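Take a look at this single chain in structure tokens; it is the form predicted on its own.
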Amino acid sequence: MLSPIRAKTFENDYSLDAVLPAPGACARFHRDEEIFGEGEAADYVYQVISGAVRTYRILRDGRRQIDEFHFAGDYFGLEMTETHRINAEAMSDATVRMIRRGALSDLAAQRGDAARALFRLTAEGLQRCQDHVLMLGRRSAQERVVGLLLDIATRTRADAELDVPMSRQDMADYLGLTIETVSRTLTSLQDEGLIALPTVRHMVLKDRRALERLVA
């Protein structure tokens, strides 16, 4: 977690959304469409409008490593370097926002209020980065699938019912599980009465309470 002090000066900063100008040049992309890749020139920084995305590397043995996924509001494509170390695609058909890194930039050139959340971005971006090393190495499979299931919840606003935009294998390449592991700890779950599993895409978390203590 962020510092107490760290984090009360963060709820006095303004977010990215409050000091940029009003959403300029959108696009849309249907589910698996490729929205940038590895070693292409990182001209934009990229905010979910609708839909989700996931950003991932290829490992040199060709296996998929998912970095992040990201959800209506989230911003994504931001690199310290000229070009972008990761692939980005559509989960689901999505409506994405483009702002072009050069004028975000200026903003915060300008601006001490810009610059002060584009920090806060990058503060965040790496907190979850350092969150998601910890997870694949100290967790348990059932406490790393429990634990993306109450993230999705608190990131998409959910209260039981989850619309899950990724795939069975999505999760296995964030999680660092085979698929067969996430199928059947997700099946141990709803055997347990902690989730039900209506359809593929969508979960009911029947008892969070059990749920938020398993990962405690």
The other form holds:
There are 2 protein chains.
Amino acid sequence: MLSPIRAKTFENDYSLDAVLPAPGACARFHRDEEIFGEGEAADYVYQVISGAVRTYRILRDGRRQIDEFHFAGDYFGLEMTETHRINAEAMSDATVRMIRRGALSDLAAQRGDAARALFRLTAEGLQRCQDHVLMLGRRSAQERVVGLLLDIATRTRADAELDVPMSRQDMADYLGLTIETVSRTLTSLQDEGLIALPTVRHMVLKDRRALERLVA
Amino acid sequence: MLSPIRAKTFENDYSLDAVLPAPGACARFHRDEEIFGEGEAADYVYQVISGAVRTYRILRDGRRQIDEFHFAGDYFGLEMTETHRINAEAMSDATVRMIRRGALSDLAAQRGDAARALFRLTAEGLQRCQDHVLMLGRRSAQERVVGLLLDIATRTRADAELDVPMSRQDMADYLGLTIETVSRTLTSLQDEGLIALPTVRHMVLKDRRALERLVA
DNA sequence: CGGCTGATTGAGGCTCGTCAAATGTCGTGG
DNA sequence: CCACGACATTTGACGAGCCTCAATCAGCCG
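In place of the form predicted on its own, the structure of the form predicted together with the DNA is requested.
Now the full complex is given, and it begins with the chain already shown.
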């Protein structure tokens, strides 16, 4: 089961949450159901209420790259183009709030704090994306896997006990690896005593200090 | 020599150029000179007037990942944090316009079009970053190199004749490869007749159609 | 208890990295 | 103008890390 997740670690005064009217229209999606696809009109911006969502892109030959995992509180689908450049799917059964893009830009035009919140959201996404680039460009398989585990721990406010909300394939496609490499890396981390793998989707960080040193 | 470069391919109505007062304070930097470094106060936003700039991050052990190349017209250093998370250096002798961050946020607070321009700039950066992630996560060395060459061609509005403004090391650190692999890939592209390499920094795209098929 | 899906493990191969040497390029000074 | 030296790039040989393909194992649900 997934721990409760708050949207962001930093000042929430600038969060869209504070600006937006109370929960409007929501939709429910089943595991692996598409929320929006590349090329579709980008009429909505979304916020995860519960569950988890992945956004990704696909090359002609089927290679998939996951951009980002989105947990409760996170916004996604905020694009500047008329149509979506990326795809979004529910990773688990999920309820998602849908905000009309038009309404949002009206709000931003009227209220400075709303515009600032949108800007901040995009800038935070850019920061995370830059971290992702560094990871994919210059880190080893082990560093990538450890980095993801620590990221999940932080974002889910988990201490040592980790509920991993994604499959090995999702992890691989986020990290630019194959499922086999992800799997092998996890068992080798277990062999070294750094983590434990009670079940496939439940992990324990046994030596967080050492793990953090690995990605320093 | 570098071809003249315009800032962006799309609508410039929303560009900061249209909003900002005529050229304010500028600074000149020599090749490889630092413009700002990680951890420094982010007091300015920058625009390349002439020359080229790289922004990058470095891991403890020296591994470097270039985030982005910035050419004439491009803005960079636009971060939301108080201090810079990344580094910026001149790739060639460059003149750079410096805009006080405070002045920019005042402007954004007063004028909706300025706020929108800033937002758009950040969102475009995010798009480029997502493309970069896809490249690093799921593309082969050859696809990465070809992708970069085509990107340079587009951004410099070059047809077939390319002036490459960066070293092999810069290319490698942008593409998540080594200089040796970049070099080997370029000569193999030459052997296949897809490009020509008259000099180290001057390339000719001999079969652009075929090159574009390679990164489809 | 099967059967299905997803994860792990194993063997072998390919791509790209490492280390080293050769070659090219460019600026400087004779 | 040419020679030299410093540095960048290319090339080669080899090895490591990750991928591919295939088999086995573990959960999960009817």
